[in-house]
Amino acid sequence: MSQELVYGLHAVQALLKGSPQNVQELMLLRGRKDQRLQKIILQAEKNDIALSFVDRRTLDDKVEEGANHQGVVALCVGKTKVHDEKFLLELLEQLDQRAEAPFLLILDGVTDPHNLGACLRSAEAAGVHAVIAPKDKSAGLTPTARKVACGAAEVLPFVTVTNLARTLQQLQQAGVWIFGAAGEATQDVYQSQLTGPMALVMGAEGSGLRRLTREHCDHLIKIPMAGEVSSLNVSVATGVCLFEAVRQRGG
């Protein structure tokens, strides 16, 4: 059976607190005793969750190199649950019996796990439904990632694609609105009216959409930028995006 590390605080209680049974066991460093590690031991043994008290190099050891584990490693039996388009569509049946206007983020190409994780955590703070990406040539739900997003990957669903172009198709098809971030858009983002059904996508930096995605948005928005910097960082972009759309959606 394959196993899967989540670490840092905010991610692995998270997890606890949303599939404890995926937890096999916890590694937590060995001296430290502050108030958080011990809400996440509570929430352990709560649970009948092995504990080990280890030194900082065997924590080291199990993450990437530079990782910064604050402390706390679970072992998790099977992998991170990553949607599939049939999910999105019944997501949005959902959505729709629910009378409420569904509220997307998707990511085409972004490839740096930190910025999908900290998208995924400016995503669920949002209240966005699910993040989409395509299966090829985007980060998945690594180690890092999960990190960065502090508890967003194991709440918000991810849903993986095929064909990208496809599914916003689909969307349009389902009544969504497609509202892509271009650089070179016409259209300020503080102008846009992001009110209703509507996805937003985000491009990978540097190369931004791709032409197909582009294609397939029904509009094209810009970040008003008013110093010299010609961009932003992806997640800090999609931040801005969101929490705009956020303020005319009421909160």
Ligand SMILES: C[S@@+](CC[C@H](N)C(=O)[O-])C[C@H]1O[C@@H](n2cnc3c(N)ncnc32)[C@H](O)[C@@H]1O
The other form holds:
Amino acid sequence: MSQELVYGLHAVQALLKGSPQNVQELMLLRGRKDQRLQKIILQAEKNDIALSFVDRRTLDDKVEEGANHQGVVALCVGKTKVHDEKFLLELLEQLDQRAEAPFLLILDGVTDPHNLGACLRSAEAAGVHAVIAPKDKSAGLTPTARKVACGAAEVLPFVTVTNLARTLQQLQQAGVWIFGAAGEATQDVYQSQLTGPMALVMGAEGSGLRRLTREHCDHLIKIPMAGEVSSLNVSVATGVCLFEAVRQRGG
Ligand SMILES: C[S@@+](CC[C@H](N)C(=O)[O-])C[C@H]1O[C@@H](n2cnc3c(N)ncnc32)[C@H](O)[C@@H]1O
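Mind pulling up the form predicted in complex with the named molecule next to the form predicted alone we just looked at?
Now the full complex is given, and it begins with the chain already shown.
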């Protein structure tokens, strides 16, 4: 089984809370006195996880260049929370049984792990049930994405699908309305009804929504822009749209 890294205080804390059994070892910065780090140590000791106290260089070497590990790196196995189409259909069934309207986020080819992480963080905070992305040409749950997600990647289901257009159709058949976010849309997000079963689709950093994805949307919505800049960063736009939906859905 391949080993994965999770680093950063929030991400590691969430990992120890959600799936401590998957953590093989925790590497901590020697001599660092930080309350949050102490909490992590206690949590790890409670779960009999091996701890090693190392110098900064050893931790820096474990993560991508320039990444801020905040003095903690977890080595894990078998913790990948990446789900498939079958999981999504089961999730829809469960929500139906609980009479809960699906609230989904779809990222149509977001490739920057920082953006994926930021979208996951906002989605989790907004109460989204799952985040969906195409398997190919999209950022995956890399250590960077997990770190930026601040723990959201450890708790929010992340579903990858081979054919996004087919998934959109399946969602529509299940009664989910598809709202694509696009700067050139005529419908304003604040005038849209986002209270029912819905999936918000966000486009890629450079190219926006793909043609086929766009064609499968029931509505295209825009965030009105007052200035000269033509678009928002995808994670910012995700936050704006999701929290408008949260507002309408009564929090
Ligand atoms: C950086 S933008 C992509 C810009 C790209 N040039 C385009 O043509 O869409 C990435 C994504 O964020 C969302 N987005 C950014 N600004 C938006 C706005 N003002 N209204 C709605 N969605 C927006 C869209 O989903 C867009 O595809």
